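This document starts with one chain, in the form predicted on its own, laid out as structure tokens.
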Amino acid sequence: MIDTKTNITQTILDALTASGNKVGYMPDAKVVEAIRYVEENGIPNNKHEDYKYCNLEAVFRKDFKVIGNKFNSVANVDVHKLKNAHNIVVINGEYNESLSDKISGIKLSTLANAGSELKAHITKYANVNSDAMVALNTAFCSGGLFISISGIREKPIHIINVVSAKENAVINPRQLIILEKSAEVTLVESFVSENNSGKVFQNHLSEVVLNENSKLKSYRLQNEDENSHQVNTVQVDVSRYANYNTNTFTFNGALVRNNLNAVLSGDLCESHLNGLFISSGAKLIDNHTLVDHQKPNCESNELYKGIAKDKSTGIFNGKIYVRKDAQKTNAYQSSKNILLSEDATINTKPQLEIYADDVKCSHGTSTGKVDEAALFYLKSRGIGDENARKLLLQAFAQEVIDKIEIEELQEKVIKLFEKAL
């Protein structure tokens, strides 16, 4: 019986040695760091105070003793498919050609044929000695995609990722997108099960870099099946007078930990980060935000809404850093939420640390269950109680919602939505 840090750890370490789940084109360096690094620190559990109240090791010691990495071949993802995008397909964590659409204009492969644009680029952002998450996709990777925009592009690409395993699996996806100078794109990133018979944890890595005066609007759809846990780790890199501009929807998951981590790293440029979270069940959602002001004359801004019903768990952990340098900043965050029952939980900690003088920077944070006054109200104008507790959900999902610039995906998030409250 497994019954320490240690053994799960080498178990893990073992077990996805055995399963070849690794390609060549990761820096043997890096990938004798990396391992070091999990054996040294562990799968994060809730000693960690980054993962307080989202236990790995406990996910991995119950359901990933055991890893087959025995998949399902998948043939046709249609369903998924926005109809007014590039969509590229991405299947247990591999690139797959011919269920992609073919994309003129851009640079689009796996990362082992991306060339020098992955020597420059990959590990860069992404510190293995930052996060044990970061450093055991780092070792075992998989095919993993490449993407690199110039010029603006008017339609938006979709991503979507695809997981469907005969036996539990452990996969590592990897992205690295690059944005050239003055480029603009909007991305799509789809998360979805097809047929799962085992159980899969997908620690999904992007690495995303934008260049100067570079524009992205980015919506990340999570709606994957009840067997299936996600860590999803993006660390990106804004340059001067870029713009980043996210949406994370979350809707379906046994686990979906996602670690967003944009490092200002240019002066007068901007990041917006929103999301949108429904828990049910036993299911825990947890967002984990980090903006790290570098450089003087930037701005960001945050806001997340939960909602969190039965035995669930809702996580908002939201960090503004403010260097020295990063003079005249305007940082803003918001956590907003609200519990559907009395055994939900909802655990929020926006945090500011501040080393320079010149800043303005706020945040906050509300839980509470929905107001029975304006229940009340519309319940006195003859409708039912159900429907007045969706009315008011709506409405407070609806700033988030709205930030959706596609029209198809905005519906399919509506209906997402509604389908699980």
Second form
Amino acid sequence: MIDTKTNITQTILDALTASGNKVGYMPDAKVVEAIRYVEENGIPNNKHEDYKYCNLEAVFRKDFKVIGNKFNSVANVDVHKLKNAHNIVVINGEYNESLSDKISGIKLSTLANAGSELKAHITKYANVNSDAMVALNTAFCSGGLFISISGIREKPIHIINVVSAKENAVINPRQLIILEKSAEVTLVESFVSENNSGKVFQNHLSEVVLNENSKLKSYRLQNEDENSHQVNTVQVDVSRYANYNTNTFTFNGALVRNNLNAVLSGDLCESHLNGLFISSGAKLIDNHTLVDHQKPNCESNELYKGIAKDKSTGIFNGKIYVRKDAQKTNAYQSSKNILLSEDATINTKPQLEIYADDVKCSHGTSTGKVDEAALFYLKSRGIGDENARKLLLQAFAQEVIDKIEIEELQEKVIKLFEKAL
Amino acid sequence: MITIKNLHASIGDKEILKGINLTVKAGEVHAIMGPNGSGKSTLSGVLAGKEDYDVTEGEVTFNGKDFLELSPEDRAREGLFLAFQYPVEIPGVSNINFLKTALNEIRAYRGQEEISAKDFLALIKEKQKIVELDAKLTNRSVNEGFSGGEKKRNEIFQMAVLEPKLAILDETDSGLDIDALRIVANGVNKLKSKDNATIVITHYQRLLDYIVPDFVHILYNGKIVKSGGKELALELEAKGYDEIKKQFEETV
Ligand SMILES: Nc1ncnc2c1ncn2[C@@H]1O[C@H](COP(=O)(O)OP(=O)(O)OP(=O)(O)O)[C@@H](O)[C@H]1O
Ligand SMILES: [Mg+2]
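To test you: the structure above is the form predicted on its own. What is the structure of the form predicted together with the partner chain?
Zooming out: every chain and molecule, the one shown earlier first.
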């Protein structure tokens, strides 16, 4: 049998079509367009520039040739909840209303029940012709989640995404999140797994719309088990005066690929993208970010830190576009990484494309080992090797952890960080 | 306390210590002087367990134990403290957290239980006074953005908290203003007892006016070429190293 690209892609397409719980909210034309894009381009492999170090095709070929798409039921997610937040539960890609908190004053439903707003927004931001994983999600997305916020919400909203596969499964959860004009909210997304007895590939897609003067502070906490693979695409549209702030923490999962794309489509808006990851074992954690400055007087900041252990691979690729109209742009990007073993790998690549002339842009990346002089200094005071390294790695990560403004979330992240070290 | 016998150490192909012999007993203060590059910091680094050096010959015993066998952290737990000539800045690690971790690991090694938060704070307060270290500094990251003199005071502050048996002060006086010199020296003197010992590495008699040594050694080209009482330092101050250099040049 010849194992060609089209074969595995077709196998996946056929299997997903067959398992077909078609939700019906996606316009047929989009579905057709999306399937055509996947067929023509295939599941991304290392020949695609953007997936050079993250060969998804190989993952599908190895573990998802046969997809049972059977799931365990999950009855209780209390351990994952945040006390001082509205907790919303999504299980195996489906919104679970009975486990979720009722929240008054916001619009919250499945995408299928989102009503008139859906048409105005769905697929408008995440272009099906940009990436096969976006297309795959568009063709096969599940019931999905729709949230629309107006006004200022004090209490954070926490979406708990649980996967629990009984047999190998591929799921395509989708979210549409809208902040109305001058709305403000904090959104936490946890990605966890419970008793996976099969492997699961979660191709998660969010379209996020920040209308004028709105403010989103968001956190993603990715801590699934070693049976879980995840592509997490977030496509954000940031309007005039709006402020998008997001922090991605990745501590576990066999493969995690984040595509975080912020389009600054209005003037005088800002985006802040921060991330921290620890990769261990043979895992691969890949953060691809894009900040697209389309209008003048915007600011973007980016700080990603990574620690790679064992035989793992960490990737950071940060694109910044500054379009011709985007004069007076301020864009900063920094990626700092520590390798804890000879066999671990970090690949970093800043990509700046600047077409305006009056801009301030800077970027820096570094990859090194634990500072030996500092390590010796600590040991010379009686601190053992393990604790000394821990102190230095905590210090390294602190800058990102300090950005968390929710105390219980920060405690949780610190715990997971220490556990992952 | 410590016995160093025929200690040879090198970096790569370069031999830096060429047969050091030195014995320091409890209650004593030894001064080591010597021209730049003679190997003083190398000696303190080798004793503290810095891995850059290869010990090619010789032995070091510390309170009866083969010291060269021990990891740097175990040497500290056994009671060695090195006040560095160039203290390292460690951004993000708070002084307090660092010292508490160090103290508790030393205590655990000695079979003592963890110090309570309350006792630790009291200890910190007490020791801060000894070196007149600004309380604000202890809350900052280890040495980060400290002035040269503040770094040196912080070394002595750490020493005061950890209460070592043998302290090696590697040019702790350099970078200190006149007042700070007196404060640090007084701090060292206050911590002195009949049970601990101090090795002071310095270029200047100034410090030895305050911390009066029982013995003075001259380290030149990786060897101790001359030892004597405190008058040897005065002699050096007056005459410089010329005579020593002339005398030992041939043997290089
Ligand atoms: N990492 C190294 N690589 C190569 N040579 C080194 C290294 N460290 C020290 N040396 C050399 O070893 C010799 C001794 O250095 P050391 O720092 O011990 O001198 P010192 O007596 O403390 O001098 P100073 O009075 O200037 O502090 C010097 O010639 C120095 O250049
Ligand atoms: Mg020196």
